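What follows is a single chain, given as structure tokens, in the form predicted alone.
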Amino acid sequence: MTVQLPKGTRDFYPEDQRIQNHIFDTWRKACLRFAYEEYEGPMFEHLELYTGKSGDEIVKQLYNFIDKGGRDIALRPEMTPTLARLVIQKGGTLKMPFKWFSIPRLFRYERTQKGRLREFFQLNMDIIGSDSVYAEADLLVGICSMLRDFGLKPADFVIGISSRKLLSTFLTELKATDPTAVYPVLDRRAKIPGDIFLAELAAAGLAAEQVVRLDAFMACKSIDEVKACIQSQDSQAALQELEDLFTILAHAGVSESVALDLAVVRGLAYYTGIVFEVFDRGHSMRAVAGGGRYDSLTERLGGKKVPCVGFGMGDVVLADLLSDRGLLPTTGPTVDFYLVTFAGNMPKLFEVAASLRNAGCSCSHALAPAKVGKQMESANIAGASRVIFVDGDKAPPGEYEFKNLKDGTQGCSTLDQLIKEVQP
């Protein structure tokens, strides 16, 4: 029997897990700094939670099965439907608005490629119960702050911002017969040849004149350029929301990290307002993050309408970007103390180790009597800061011989003093 890693999944050996922990820790600290609270949900849900949101065609992208009770179940492909269900279940008992985040493990049955796997982790940040553009601003400033925490600079990434509301009102101006058929085509605009793009717009019901106007609209790079393209009051109101958002972001000091990008459409049908995607500046890889306003999702799933805005940031593309910029941690394992015995005094090792761990320090030691040289080698492999010799004959009563593996100094000291030196 040959046991292989399932396609589209990853193993996390300790060196890989250290990188993953760095990503998770940075995500979590940034979320807490912006006063988001952490939540979680089950790794699988009833299938209808996803078909109710996206239709039956979503099933081909899921890992789904019938459980022993005959229920249709799916491993979660995204977190937003679970969040919507949580909001619906609590009804009016949740004090709104509130800000939540989660770091779920997700599953999607699709073709694996660079930046896209079948099993992955994703940071989700959402604001529930606010219909103000300040909610979008809070999320976008949070993204910029978080990416800076990873060491990325404005020259490394850009957040493209658009509006599904503006696009909808403009399609109404064009008298598009089926706007819902146009959105998926526009979402693929940057990924397909121009002639195919135009052909798909025609197939979506747009005449040649409508295509010309729409293409000119999508090419706009500034608010003023958009103003010259639109006519209706509804379009002007949607554009004003975008203009207000950019003004807020300027006051927050993140203007150099954001840009108007009407090519950002987002394929999911439940988006209702401002949408955005995060890319590396060269657009050399998939979007690092994406999201927007989805005010109708709870209603679509059978609850009351609740304004919501949020985004997801996958760990796979983020790690690729950090690796490309040389920003992934390269440190090995670390431990505060490694205990060494000259005489094979294992009971003494466990006694001293207990004292150190009870004081909040990390420590390790051999699990069987070994030569001192072998123990010192293990101390280096473990990344120990200091070695304590538990049964040396040079230390005065109440003290222990030690060696600092960082600078090579050695001497004798009490456990209390050694503990103080390694604790922040």
Second form
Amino acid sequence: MTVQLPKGTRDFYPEDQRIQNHIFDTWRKACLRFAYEEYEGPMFEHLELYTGKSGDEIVKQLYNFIDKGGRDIALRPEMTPTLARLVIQKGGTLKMPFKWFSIPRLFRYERTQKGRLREFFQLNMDIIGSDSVYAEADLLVGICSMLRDFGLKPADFVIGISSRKLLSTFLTELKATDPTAVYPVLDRRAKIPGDIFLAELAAAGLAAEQVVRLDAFMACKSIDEVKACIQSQDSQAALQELEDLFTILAHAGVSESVALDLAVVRGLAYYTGIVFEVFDRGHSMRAVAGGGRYDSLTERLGGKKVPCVGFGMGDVVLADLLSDRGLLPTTGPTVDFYLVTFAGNMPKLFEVAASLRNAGCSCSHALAPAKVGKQMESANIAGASRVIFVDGDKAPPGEYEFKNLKDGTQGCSTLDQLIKEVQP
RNA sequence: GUGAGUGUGGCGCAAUUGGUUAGCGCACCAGAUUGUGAUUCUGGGGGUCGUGGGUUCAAGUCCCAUCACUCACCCCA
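Having seen the form predicted alone, could you give me the form predicted together with the RNA?
All chains and molecules follow, beginning with the one already shown.
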């Protein structure tokens, strides 16, 4: 093998593609059930869309190049900027709010490890033009419904929910001098020992008293506990929003799958309100999905301000989780009929095949004359439910000998009858 | 960017502290079975042991380098 697979990419042999299709089909089915409409965009965009006015450090983590026209181009590392561009381009002509989803192929230039590749797929669901917390609720209920479709139960996953707004207002209460330095530390709370957590908070510019209050705040497991920690009206308003959200989620019947988790911060700078992440119970792998509200992204990209909320769910971690729980389909290929010829009558094979396919049935057959035993074996491999012998001399006129590969029974019948049996 | 681990037919593995022709399972091909599949039996093809160098009478095995992959940290859209 002289040329090998590029680092961080995957081949999808048919058995892999079947699994991939299962994931995509389940995603798409759930999205449509919740009345999200599918959209797409280009797989590469102007680099500027991702760098924007913020730092150029992101360039190190994406695939970019200069095209033959001298343009700075980047393979898309995420879908949200493209979505924002779509929204901005249509100006005010889009009837809001609306709910869209997409399953983009994304690229990131970074070290590979478990759950992180350089090329992957990610379901994106977004609600554009609604500043109501019911939009968050719609997305979260959708995630629960979708994960249930995959066979996952509340015991398998949990959606941790927090609020950037609440964190922000609380840090204001604390009079933290540099909130942006604090966020990354909060994000790591679950991953590092408690004393180191406190030390890092101090390093982020917080005094001892502030650290104590923040630590107590972060330890809250319920809305009521948080209530006791906060004072300002702004904080109370942000908390009220969370409380409203949990109330709605309870009405939707997904309380078992959601939990207040103030350590969910999300690294992305454009989040402005509710944020959430989906984890396997036990946090043994990285987040299956994550998202939140980003009300100012369109504004930052040069459009007018439009309230947005959405999330992304990658295929890699999801497949890892499903595999771990034994929830990936193991079925092979299937076909309605496999046609066998005793005498190598290829014209007859194609003739019968055409009739079956015209009737909407799937069928396969040998592409060169072969011994009957070989053809039967091929029928088996193709996953055929029935074999039809196209030139058997034991069938009455107008009928064909057939064999049911599932139960081994055989007999003679007309094509019409055989077709009816596989099309309930 | 930092650190650790692993590289032996297509896949998964073995090869006694360096020793003779590198084995096994699965898969693949053929036959037993020239009008009937999943079992079984028999036979067969396929490996310059990641690559390059070194030590040695002798290297898959030890040493160095290099490449690739994996895992973790950083980061995480």
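The shown structure was predicted, so the numbers you read here are calculated from the model rather than taken from an experiment. Take the two forms, superpose them, and find the largest set of C-alpha atoms that agree within 1.5 Å; that set is the rigid core. Residue numbers count along the first chain shown, from 1.
Residue displacement note: Gly205 has its CA displaced by at least 2 Å between these two forms (rigid core superposed).
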